[in-house]
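Okay, so here's just one chain, in structure tokens, the form predicted alone.
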Amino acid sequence: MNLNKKNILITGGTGSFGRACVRHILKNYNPNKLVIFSRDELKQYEMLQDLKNINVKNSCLRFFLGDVRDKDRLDLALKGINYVIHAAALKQVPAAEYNPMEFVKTNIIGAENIIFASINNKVERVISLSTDKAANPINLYGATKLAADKLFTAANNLSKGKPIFSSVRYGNVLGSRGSVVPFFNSYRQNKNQKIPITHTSMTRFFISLEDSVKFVLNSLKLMKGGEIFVPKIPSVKIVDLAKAIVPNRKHKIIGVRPGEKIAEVLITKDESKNTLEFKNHYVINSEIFGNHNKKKYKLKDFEYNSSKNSHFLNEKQIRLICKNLKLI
């Protein structure tokens, strides 16, 4: 998709994904306006200074203070916008278990506010970032993101083609804020500390920040409305990840945290009957739209599970990737 001369808004634009997405767009396109919508003025200031330091063209940048919980503020921010990338969310699993209503307000009500503000302003395309935790959720965070996914799918019935709404669902982003990589990195200096591991059988899907940006922008191009796009990405064993980042160190098992799974799922068996497979990704089509050829669906009873994935990274591969991404 050509983003040249377009007006683009990214919610949660000062987060790990938002920063990487802004850099990618500024490097590869010439948008008319690129709006970073977020609620933290300090992060906005720091982000602007970072962009100045890497000497990118940023004359199209606009920093808009606001919260997705504030429908009126969103309505103002979306005036004249062509494309919306909705990345704003509360994401920490244990925090969600203890602060459920805060996650509901941001992740569900915030998603609804995005939808109606986009419809009111006749935005062309809106794509939302989901998570593997939205598939068969057992924690509050995953449940709120599942609800948000359903809202974005159903929004296509309200908008009647403008805008169109879709979602992207992928796993943990290597090195992002709150990921386990910086956590393990913090143990590299003190050689007397054991590395805490929640469970020896725990696995996760992983994707690099740059790959997540490319996948979202490609999905923005391909979307027809109501789909959930899922990339084909590798799995890692958390034990192997710890060994790759902090080698030759003893571990201690601390137990699974509240709301945490041993393995994550990106496509459930129930969703497989509506899933199409492509070379580098899957598309989960909506059951509420009847415009898809059912004969094309060939993944019955398929489950895309991080513990059953055909592509696992070993300790050596993990270490090489982390070094290339300058995470260790």
Ligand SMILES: NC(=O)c1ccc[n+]([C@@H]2O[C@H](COP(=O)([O-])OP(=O)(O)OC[C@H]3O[C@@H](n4cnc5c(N)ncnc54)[C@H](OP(=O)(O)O)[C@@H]3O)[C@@H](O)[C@H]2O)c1
Contents of the next structure:
Amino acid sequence: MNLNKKNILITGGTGSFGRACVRHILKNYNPNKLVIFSRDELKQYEMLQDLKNINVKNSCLRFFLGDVRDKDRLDLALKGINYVIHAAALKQVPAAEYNPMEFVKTNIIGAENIIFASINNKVERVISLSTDKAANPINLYGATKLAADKLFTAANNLSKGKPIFSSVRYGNVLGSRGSVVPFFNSYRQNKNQKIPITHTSMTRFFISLEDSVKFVLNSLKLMKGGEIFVPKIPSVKIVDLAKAIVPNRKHKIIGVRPGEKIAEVLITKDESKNTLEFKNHYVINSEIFGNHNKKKYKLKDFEYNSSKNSHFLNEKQIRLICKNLKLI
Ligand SMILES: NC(=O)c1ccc[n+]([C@@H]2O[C@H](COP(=O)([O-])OP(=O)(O)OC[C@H]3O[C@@H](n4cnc5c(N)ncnc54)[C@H](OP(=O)(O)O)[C@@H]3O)[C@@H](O)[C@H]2O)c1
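Please could you give me the other form, the form predicted together with this ligand, since above is the form predicted alone?
Every component of the complex follows; first up is the chain already shown.
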């Protein structure tokens, strides 16, 4: 699908994903309008300054201050928009446990507002970013993202094709704001500090920012409405990640934090019965939307689990990737 001449809006456009996505679109396409929708004017100002320093044509950019909790503001922002990429969210697991209603308002009510503003404005496609924490959630962040996924799937029944709504679900993004890579990296200077590790068996799925952007844009192209797109991505052992970023350093085990799992799941056993496998990704089809031919579904009792993944990165590979991405 070509984004040239299209009007595209990215909620959370100043976040880790949003910034990478905007750069990718400006480098590879020529949209008519690319709208960044978020709350903080400083992040928007700083993003514009950064974009002025790279060699991309940015006259199509529009910075729109707004909150996804405010449906009137969203209604205005979505006028004339063809595609919405919904990346705005609150996402820190511990913050969600202590401020549950804030997460409900942004991640769930915000999703509902996006849906109705998109229907009112006859947007063509809406793709929403979800997370592995939404699969069998045990923390409130994951539960709000699962609720948002369900809202986006069900929205296809309301919109009757204009727009179509789908979601993308992936694991940890290497080097994103507040993630474990910058956290471990902050321990490199002080050689006496031990690296805190929650659990020696902990594993996570990992994807690079650039690959997450490519996957979201490809899903925007493939979507028919109601699917959850899941990329095939490698796992890492958190212990190997710590060793890769800060080699030859002692670890201290601090225990699993509230709301944390030892392993993450991208596709649950229950979802596998309506999941299709492709070379580089899976598609979880909605049980309530779309035409289902049960014979198409070959995965039975399959769980895409970060500890049982067939593809693990070792310490050396992680270090090389982090170096290439200039994260260490
Ligand atoms: N990073 C990961 O490891 C990861 C993994 C899987 C899925 N995801 C999902 O990917 C998406 C993007 O994540 P990210 O890493 O880019 O997050 P991020 O860096 O924290 O960025 C979040 C963005 O959302 C905006 N925002 C927050 N609340 C808002 C509101 N109420 N209204 C409008 N904008 C709001 C923020 O800007 P302001 O504060 O200025 O409003 C910021 O631009 C999220 O949906 C997240 O759940 C992330």
